[in-house]
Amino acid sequence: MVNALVLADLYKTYPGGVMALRGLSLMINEGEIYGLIGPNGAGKSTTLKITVGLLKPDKGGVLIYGKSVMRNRIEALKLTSYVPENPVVFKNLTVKEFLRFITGLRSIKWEEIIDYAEYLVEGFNLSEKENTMLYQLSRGMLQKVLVTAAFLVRPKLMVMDEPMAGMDPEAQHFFKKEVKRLVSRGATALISSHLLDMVERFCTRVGIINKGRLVAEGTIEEIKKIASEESSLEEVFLKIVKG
C-alpha cells in the first residue's frame, strides 16, 4: 500500500498566540477519498495550506508520495493540485486563458490535454464562459474554473478546501463523478468540507479534527462505532466534537 500523504506531528501557532494545530498527524493511502471535517476554527484550512506549502508549520513535516514539502518543495508539489477555500485567480484573464496559464506552469502542452479540457468545460457548463473575464464570474462559476484547473494538471494528490462551495447540484454531481474517475486511475483526494451528508456518501475515509487535533478517524462505519453507532455522520460528528 502506497502512502500518498503523511502529515507528521504538525504544530502551527498564528500571531497573537492562536494555536491552530496541536500535534496533528494523519496518513492517507493512494486511491482514497479522504474527508477532513471539523467545526469552524478546528484547523482544517491550516492543515491543507501546510500540505501544499502555503504555510510553514512550527513543527512537524509533510510527505507527498515520500517527498518532503519542506525539503523538496518543487518535486512534492508537482504531484499536487490545490483548490483553496477562497478563490484566488488572475481576474483579468479569461476562463480559457487561465486554464492555459495554469497548465503551462506545469509544462503541460495544451494540445495534449485539449480533449480533456473540453470535456471538463462542458461537464461544468462553462462552454459559454470560456471567453469571459474571471472577475465577471459568480462565486460558483469561479469555483468550477478552479476545480477544472486542478483536474487538468494531472495531479497524483488533489487537495481541496470546500471545493463545491457555490456549485449548483449538476456541477456537484459532475465533480464527484470526476473525482471518483481520477481516483480509480490512481489519484488520491483530500477534501475538507462542511457538507457532512456529501462526505458520508462520497468519502472512503474520514478524519475529524477539533482544536487542532485529530479526534477520530476511520471509515464511516468505524467512526459511527466510536460514537456508539449514531444514525448519521452529522450526529456522530456533533457527539464527538462535543466530547
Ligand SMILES: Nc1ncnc2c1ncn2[C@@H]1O[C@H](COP(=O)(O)OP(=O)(O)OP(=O)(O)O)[C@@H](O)[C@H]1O
Second form
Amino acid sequence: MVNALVLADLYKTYPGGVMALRGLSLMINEGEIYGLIGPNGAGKSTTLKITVGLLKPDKGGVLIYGKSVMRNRIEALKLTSYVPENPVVFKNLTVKEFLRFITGLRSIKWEEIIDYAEYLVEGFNLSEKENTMLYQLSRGMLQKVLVTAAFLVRPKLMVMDEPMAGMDPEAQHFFKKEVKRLVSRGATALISSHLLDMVERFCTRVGIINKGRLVAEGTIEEIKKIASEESSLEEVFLKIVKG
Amino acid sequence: MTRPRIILHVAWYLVKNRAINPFLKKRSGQILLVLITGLFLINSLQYLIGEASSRTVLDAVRPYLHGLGLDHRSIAVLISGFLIIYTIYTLIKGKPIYLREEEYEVLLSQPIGLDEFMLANIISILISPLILTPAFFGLALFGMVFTGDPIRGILGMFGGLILLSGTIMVEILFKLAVRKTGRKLPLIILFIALLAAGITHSLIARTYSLILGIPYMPIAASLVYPFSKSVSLTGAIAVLFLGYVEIGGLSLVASVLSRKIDIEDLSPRSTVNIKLFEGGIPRIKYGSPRNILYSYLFTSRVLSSKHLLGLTILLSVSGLAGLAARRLIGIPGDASIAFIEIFIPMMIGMALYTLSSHVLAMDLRCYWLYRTYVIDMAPVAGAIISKLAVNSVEAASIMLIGLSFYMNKIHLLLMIPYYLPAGIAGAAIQLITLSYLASKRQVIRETTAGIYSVEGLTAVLLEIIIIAVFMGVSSLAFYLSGQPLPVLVAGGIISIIVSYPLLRFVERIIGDIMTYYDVLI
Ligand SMILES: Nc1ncnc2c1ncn2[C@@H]1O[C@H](COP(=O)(O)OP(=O)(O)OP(=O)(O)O)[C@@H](O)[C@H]1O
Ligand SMILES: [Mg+2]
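Switching conditions: you have the form predicted alone, so give me the form predicted together with this ligand.
Below is the entire complex, every chain and molecule, led by the chain shown above.
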C-alpha cells in the first residue's frame, strides 16, 4: 500500500500560548477518504494547515507521497489541493478568472480541463455565476467555488477543512459523488468535519482528535468497538471525547 | 529555483484583483475615472490655449512657504525625515508581513515557492498603483492647477506613485531584514542616530538639514520637485528617474532577502486582531445595556492605557515641535500665519478622517451582533459618536498645543472645547452614511467579516466634509482667539453645554436609522 500522507509527531503552540497540537501522528493510504473529527478547538484546522504548509510545526514533519512539505514545498504541494476553513477568495476576480488563476499555477492548460470545469460548475449550479465577481456570491456559493478549484487541479491528495459547510443538500450530494469518483481513480482525501452522520456513511476511515491528540482511529466499526457500544457514531464520539 | 512564468502569472492576477477589476469593472470606479480624466483634459486644454489666468496657486502660496523657510528642497528633506521615522516604526514593530486572507490561505497553499510569491507581490506593488490612476490622476489635476502646467501635473502624479510604492517597499524591506538577520537593534540605532543627527544639525544651523535626506531623498524629492518652478522640467524628470532607481534598488534588495523567506514570516491579517486583544479584553461590569455598550465601545477605548500613552506622547511631540519651530524659523509673520491656519487644520483633518473611518470599520465589524442582540441601537450610535468626537478633540489639542507654542499664543488652548460639538456633528455624518450603506448591503453575506468602509466617490465626499468641518471650527477658533478672555471661556462653556443635548439628539436619530431603516423602507 502507498502512503499518501504521513503526519509524524506534530506539535504546535500558537504565539498566544495555546498548545493546539501535542504529538499528533497519522497515516493515510492511497484511496482512502479519511475523516478527521473532533470538538471545536481540537486542532483539526491547525493539522490541515500544517499539512499544506501554511503553518510550521514546532516539532514533527509532513510527508505527501514521501515528499516533505517543509523541505520540498513545491513538489509536495503539486500533488495536493486544499479547501480552507473559511470561504476566503480573491473578491475582485470572477469565478472563471479565479479558476484559471489557480489551475494556471500547475501548468495545466485551461483547454485540457475546460470540459471538466464546465461539468463541475454545472453540477454545483454555478453556471449563471461564471462571470460574476466573487464578492457578489453567497457563502455557500464561495464554498462551491473553492471546492471546484480543489477538484480541478488533478490532485493526488485533497485536504479539505469542513468542505460542506454552507452547502445545500444537492451540492453536498454532488460533492460526495465527485470525491468518491476521484478517489476511485487513485486520489486520496483528508476531510475534517462536524457532520457525524455524513462521516459515518461517507468516510472509509475516521480519526478522532481531541486537545491536539489523536484519541481514536479506525473504520467506523473499529471505533464503535473501542467504545464497546452498538450505537451511532455520535454517541461514540461523545463518549470518547468526554473520556 | 524561481520560475518566471509562475511569478508573472501570480503577479498578473494579484494586479487584476487588487487594482484592475475594482476600478475598471465597478461602476463607481468608472465614474471616478471618467470624471477626473475629463476634468484634467478640459483644464489642460485651457492651459495649452493660454486662456487660464497666468497667476497660479503656486505663485500665491510661494511667499508663505518662503516665510516658513520652506522651499522644494526642505520639503523633500522633511518627507525623507518622515520616512526615517516610518522606518524606525517598522523596525520596532518587526511584525511579520501581513497578507490578505485569500492571498495567505488560498495562494500559499498552492505549489508556488514563497520567494516566487514575494517576487510577484513586489511586482504587483510596483504596478498596482499605476493602475489605480483615478486617485492619482487627481494628483495630476492638483499639480496642474497648482503649477499651471499640465506636464508638471503628470510628472507630479508619477512622483506620488514613487512615494507610495517606495513607502510600501521600505516596510517590506525592513520587515524582511529584521526577520532574516534576527537582529534589529543595530538597524534601529542606526536610524535613530541618523534622525537625531539630522534634528540636532537642523536646530543648530537653523535650516532643514540634508542629513535627514540621506536615505530617502530621491523618493521624497520625486513628489516635490516636479511642482517647483525653480526646478526645470528636465531636472524634474531626472529626479523622477533617480526615484525609480531607488525604488528599484529597494525592491531588488527585498527580492534577494525574500529568497530565504519562511512561512512564519508571513501572516494573514486576521491575526492582527488577535494581537490587538492580547493585552486583555476590556473588563466590563454588568449593568444596563446602555452602560455596557458605553463601557465597551467608549470608556474602555478612550481610557485604555495604550491610548492615553499615545496621546501623551503626541501632545509632547507636538509641543516640542512647536518650540523647535519657533527657534528654527522664529515667530511667523502675518502672511505665514494665514497660511498655517489653513494648511495645518487641513492636514489634521485628513488624518482625523483616516483614523475615524478605521475606527468605524473596526466597530461595525460586529454590526450583525448589535442588530441581533441589541434592541435599541441608540446607545451603540451614541457610544461610537462620543468616541469619535473625543478623538477629534484630541486631534485638535495636539494641533493647538504645537501651534500655541510656535506662535506664542497660549490663548489658543482655550479653543479646545469648541471642537466637541463639531466632532459630534462630523462623526454623526460619517455614521449615518455608513449605516445607510450597510442597510443596502446583504446583511447575510456581510455577517461576521462584514467590512464597513466607504469607497470611491462617497469616500472622497465624506473626506471633504470631515476636513471642511474641522477646518471650519479651526478658522473660527483662530479668529476668536484674538477676543478677550471672558468671551473665549464663555464660548468654551457654551460648546460643552450644547454638546450633551446634541449628542442625545443625533444618537436618537441615528439609532432609529440603524434599527429600522432597512426593515421598514
Ligand atoms: N491564529 C491563532 N492564534 C492563536 N490561537 C489559535 C489560532 N488559531 C487557532 N488557535 C487555537 O488553537 C486551538 C486549535 O484550533 P483549531 O482551529 O485547529 O481547532 P478546530 O479543531 O479546527 O476547531 P473548529 O471545529 O472550531 O474549527 C484552539 O484552541 C484555538 O483557539
Ligand atoms: Mg477548524
